[in-house]
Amino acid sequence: MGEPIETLDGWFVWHQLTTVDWPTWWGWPPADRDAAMAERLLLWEAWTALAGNQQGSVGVYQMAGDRADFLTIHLRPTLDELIDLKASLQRTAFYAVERPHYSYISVVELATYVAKGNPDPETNPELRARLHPSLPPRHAVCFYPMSKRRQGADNWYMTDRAARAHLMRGHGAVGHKYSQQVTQIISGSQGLDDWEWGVTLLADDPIWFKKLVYEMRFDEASARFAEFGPFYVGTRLDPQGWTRRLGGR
């Protein structure tokens, strides 16, 4: 029987993927659309203020393809804050035309073997920054959930602990090769969502997502043990870009 590897846990994360009921939205009078956007932008301003006080982070992205229109990534210290955030969204006028496409709840995590020497986030600023990440203003985002395989000889959870740590160090080495081009945020979701991890990648050029994920497919930890969910890719929006996307002035 394999033994679990301890994790350091940070902020809770909500990946919120939505679509817009465009026919209904365009049927609203222009003044009502403007008021709805202004109300939502006030919330966005409050989210940004929290990020400035290091009490959370937010990123809003327009999605490529036709799965969803927008991805909003919310990070907060507690699950209660994410629940309150959802309630504040539901009270806005824009929520009447916003349709949930996919929702993913997780917690930013690091395996303790990553914390070399000092695994205490309170006294290790580098660890604290990784567990309480601020979403960088990089142009593109890629998000996907994943789990570890549990089939026959390729059962991650029956594999020796030392062997798993060795595999993940090799896996991490591949990711480190792209550390200048891609920011990676890994969040755990065992007991919180259907998959086991959420992977958020951010880059200035989305071609790096393809290069990184392709190379990782050849890594043993992925080739033997990884099960991947859907991939969502898009580009970052600021408040003005979001307003233009919705046809505002």
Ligand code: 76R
Contents of the next structure:
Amino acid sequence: MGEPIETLDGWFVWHQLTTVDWPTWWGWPPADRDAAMAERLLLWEAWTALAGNQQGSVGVYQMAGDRADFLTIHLRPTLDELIDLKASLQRTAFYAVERPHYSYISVVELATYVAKGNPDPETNPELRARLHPSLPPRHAVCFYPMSKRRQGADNWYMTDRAARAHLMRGHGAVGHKYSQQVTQIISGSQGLDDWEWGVTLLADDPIWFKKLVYEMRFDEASARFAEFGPFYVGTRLDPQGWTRRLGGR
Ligand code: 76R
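Show the form predicted together with this ligand, please, the one above being the form predicted on its own.
To see the whole picture, the full complex is given below, headed by that same chain.
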């Protein structure tokens, strides 16, 4: 029978995917657009300052394809802060042209299947850092939610702990080959959102997402047990890039 393992839980994460109502935006007088962008940039500065104090992290990305225009990944110590953050966005003028496309709430998670050494984040700084990750300034991002299958012989939650640990070792070994090219953040969302985990991958070259996910599909943990939600891919924006994307200077 299945038996849970201990998970180490870190910061709360909000993956916020939005589109912009472009016809309305371009219809605004330039001065109103400038003011709306300046107001947002002030918020962004405040988020960056939080990150400097290890109280969160933020990444803003422009997305490929026409599902979503922007992805913002917000990390915060508590769910309350993510809720306050939403309220602060909703008070800005820009919110009038922003449309939610997809939203995902989860918690940074380290599963202890393959834990080595001291598994206590209170006294292990490396673990603590992984539970409170700062989004590295890598060029490309890939995000998707996923679950583990619960079907017939392929029921992750009925698989015994030793067998799952064996599978996760295989999974980790495949993943580890890409540890230089791809930064991965796994966040758990059981009880929080529609899927069971959010997968966030960051790389300088997006081709690594394809290579890693393709190879992982052949690994038993993914081949037998993984079910996937929608995939999103894009590239990082700094405040200047975001302003240019919105037609500002
Ligand atoms: O935390 C660790 O790095 C230790 C090993 C490890 C665990 C426990 C690990 C390593 N992962 C773990 C857990 Mn992972 N991971 C995914 C996906 O697309 C797919 O097929 C699956 C999506 C990718 C691409 C990926 C990448 N991982 C998990 C879990 C939780 C399982 C549970 O608790 O039941 C999920 C859902 C998941 C999914 N993983 C790695 C990677 C990579 C690149 C690594 C190696 C990291 C490194 O060594 O630097």
